[in-house]
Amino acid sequence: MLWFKKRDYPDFWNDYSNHFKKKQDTNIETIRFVVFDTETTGLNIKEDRILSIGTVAISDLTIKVSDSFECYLSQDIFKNDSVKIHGILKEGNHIKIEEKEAIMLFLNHIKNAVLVAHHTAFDMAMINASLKRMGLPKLKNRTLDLGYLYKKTDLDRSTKNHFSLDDLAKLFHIPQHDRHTASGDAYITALLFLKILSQLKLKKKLTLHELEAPISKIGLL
């Protein structure tokens, strides 16, 4: 007879996992959403690394600036070509922390919130790659993708399959302050998310399930 020992995970992962044992809120009006973004050394999930993580929470369909998180990670991998996009230097003035500490702080912040991002699958994949390097499972949170939500509105009458964050910001007349910083992009995404939700709510009462993209519709880029 085989006996399987339950794997021991660190306390911070167990604390994170325990949030999912409680019944989760699925009411769009009261859910805690966490809008997040990662700046990375590139787009290769296996080879590239996270440079910074930025978040801002939404509760009661209101952006809660006080409920936000930002960190910069020490760079084991440095790609000079990507600096012109994100502006994060290998040394620079930002206080940088190790990957493990950054992920611990991120998990403590998000808890069981519904995660929202633009091209969610890429940001999730980068976080999950970090978790894998730490010997941990993937994120447990439900997710929403901004691009998919926009395609569900009556505002999209084009045949385009891809809308950049810049495209959407211009369409909704949102100033692009701090563009290409994780916290700046998270805030722009949060503003867009609320505007898109308001458009979708004009059509019918929304459910969380209806807002989630089918697996076949989720792309990395």
Second form
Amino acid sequence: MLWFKKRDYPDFWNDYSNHFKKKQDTNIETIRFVVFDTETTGLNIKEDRILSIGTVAISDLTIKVSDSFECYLSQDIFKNDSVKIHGILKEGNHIKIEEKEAIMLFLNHIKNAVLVAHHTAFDMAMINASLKRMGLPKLKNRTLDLGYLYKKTDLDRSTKNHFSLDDLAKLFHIPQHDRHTASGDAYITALLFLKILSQLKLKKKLTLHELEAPISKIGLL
Amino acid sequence: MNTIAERIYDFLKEFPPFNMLIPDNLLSICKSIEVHYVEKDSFLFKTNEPVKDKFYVVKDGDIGLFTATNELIDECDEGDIFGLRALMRQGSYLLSAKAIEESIVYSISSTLFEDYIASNTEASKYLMSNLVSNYRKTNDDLQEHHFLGKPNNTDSVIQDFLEEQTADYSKNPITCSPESSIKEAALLMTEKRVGSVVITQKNKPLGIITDKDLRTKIATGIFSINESVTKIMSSPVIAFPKNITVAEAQIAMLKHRITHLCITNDGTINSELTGILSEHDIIVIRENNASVLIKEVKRSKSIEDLKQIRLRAQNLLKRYIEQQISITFASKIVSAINNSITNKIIDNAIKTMENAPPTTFAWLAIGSQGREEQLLLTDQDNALVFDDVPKTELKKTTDYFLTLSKKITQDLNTVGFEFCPAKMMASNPKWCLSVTEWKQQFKQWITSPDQDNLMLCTIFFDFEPTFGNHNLVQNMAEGIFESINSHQIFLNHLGVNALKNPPPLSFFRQFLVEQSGEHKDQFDIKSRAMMPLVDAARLLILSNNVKAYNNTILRYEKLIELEPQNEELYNDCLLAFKNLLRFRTEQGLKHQDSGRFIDLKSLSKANRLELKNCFKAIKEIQELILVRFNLSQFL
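Which structure goes with the form predicted together with its partner chain, now that we have seen the form predicted on its own?
To see the whole picture, the full complex is given below, headed by that same chain.
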């Protein structure tokens, strides 16, 4: 039945999913990562909505500003509470696009890249919830989580399990511009990712598999 | 919309040549920039690797360029460009780029470079002249930077009425014919002791050769001295009629980046040459302006007059700084004016006393004023010494001079030299003493050199008599040397004191700026950059037993004479000090303050390079002191 169902998917999904048919590059040095962040109306995956998505790609372990994506979404659900965090107003001055269009563009941009975020599980769940509303399956990409990678460096010996992006940026001396814009956070995450990766590389040669968090360790926050 | 590119734009727009690009073009570059994270000790490229299709800009950190033999050639920090030379040359890298500390580096592709930077005349010119040969920045280069950075400084020149006077030019221009050889022209210049020669045909100026042409085109071997002068002359010349004003002349020189103007009958190059006006002539005119001020001081009738003259002196200083006139010259002029104002005040004060002074005395400027290194209007630092009197007369004599000093310091305050908050003034009974009392005071400081006494030494050892009997002062100075000679250990203490402000190890790091207080996050240029050089010069000159050298620049010059083996180091210190003095003066004039605390973010690229070189000199002179005075055991 799968082949039949697949035919029903829109072209953009098929294009996206075709990228996974080839064997994927797993060499950290050359692989394409897409570092991304979403700003949302809140933390409830079912009720809340994505307000903006920002990404920047890394390949050859270099951040490629030209390979980035940024969009603001028009949503019916809007919570005034969260405005003070992300600063996106319902009728703000950003050009906004429909959720469906945003997801199409996002898929077209990420292709089969390895996705990297801070608290990846949450951002993934938000995107997957959007896909579900569109009647589509979940994202197929492999993912890495910044917080998990940081724990792996053993730089922090405490039992603390949660590190905010602010904490990490401070630890790694990254100036914090544009915090709480999706693109700004994605860029900070990308810099942190490169720094943490180089810490991990000091210890040994890395494989993509080693960087991935075991399923049980993925919490939403 | 691209938030990331905009942030990169905000960074790059502060640095040349990016600040010369039109915003849209710079934004296009930013949208395609690549960001590298380079861990400490890892490489961006290595010697002999094929040149990559891009060049680099440091965002954060410190990238060192090393030769194949691992010699550090240059360090690049925030905003510095590297790898561009290789990109233009192609082939393989001659140097390696290694992170001295962890760094974030932007790379810009050659396509972007060609599309947006090379096509911009100003930017490519900047890169050609400043970056392609940026190893071992010389002082001249840095001055050139200043020049480039301030294209609008002619405005203030125009506004000044003094500038409207006609420039006094040399009416007997030295000329030669186009058939002359370069050698003949050079011999002529040498014989006539001039810096330029005009090539004329039928008395019309064809071109001009200056000292610079001989330096850049002959000494470099590009042209032989037997070739015709026409090979190296600058042509056409810039011509003006004889009634050119100082302002016009200066604008023309700035605009054309030249140092000589030809004066012709009708002001075009097609008429007879009647004179030549050089940059030097302009400086002479300015000097005359200063002497006008000094004359006015002498003629002044009231304190209010003096106050006005002091303000005008400040404007004069501003122009000197803007026009890159030597800081040594500027400080001499300012000191001369300040001294004449002080002397006028002392004269007047004596006249208002009931009696004439009971004995001879001298008025001393101390600290930075004593060293004639205070160009900005700051608080007064002074002292008074009077001749020894019989013990019975001492009280009465002291009282007389204290009363006199109070009048003087009061008037100085009115003119604009505010009271010293630490009371380092002759009106303070501690600093109004007889020769013998001063000698005892110095001896006490020298024999018990605790922290406070050393601090006082660094202020009172640098004195300059501005008024009165200079013999008294000499006598007093001898006392210092006598005491030091019998307490040599004092020099070691002074040495330790001179090392208490080591240069920052790396620029733009957190520890460098003030951590707290009113000037938090600002850089203290006085105590962290200038005082180490001042203290070192004082220590070395005292240890060489040299008297009457109270100015830091003069001290280093004297040290070069005394220790030719250290010429390079002393010369570096000398240049560093001049640059810092100029820099502080500039900052002070700009912000209407003492110029002491500097906001690092406001510094231009050129300023930062300049400071970096200064720190190098400080580090080296402190190493010399450490070894020479065997101070490692004291620290």
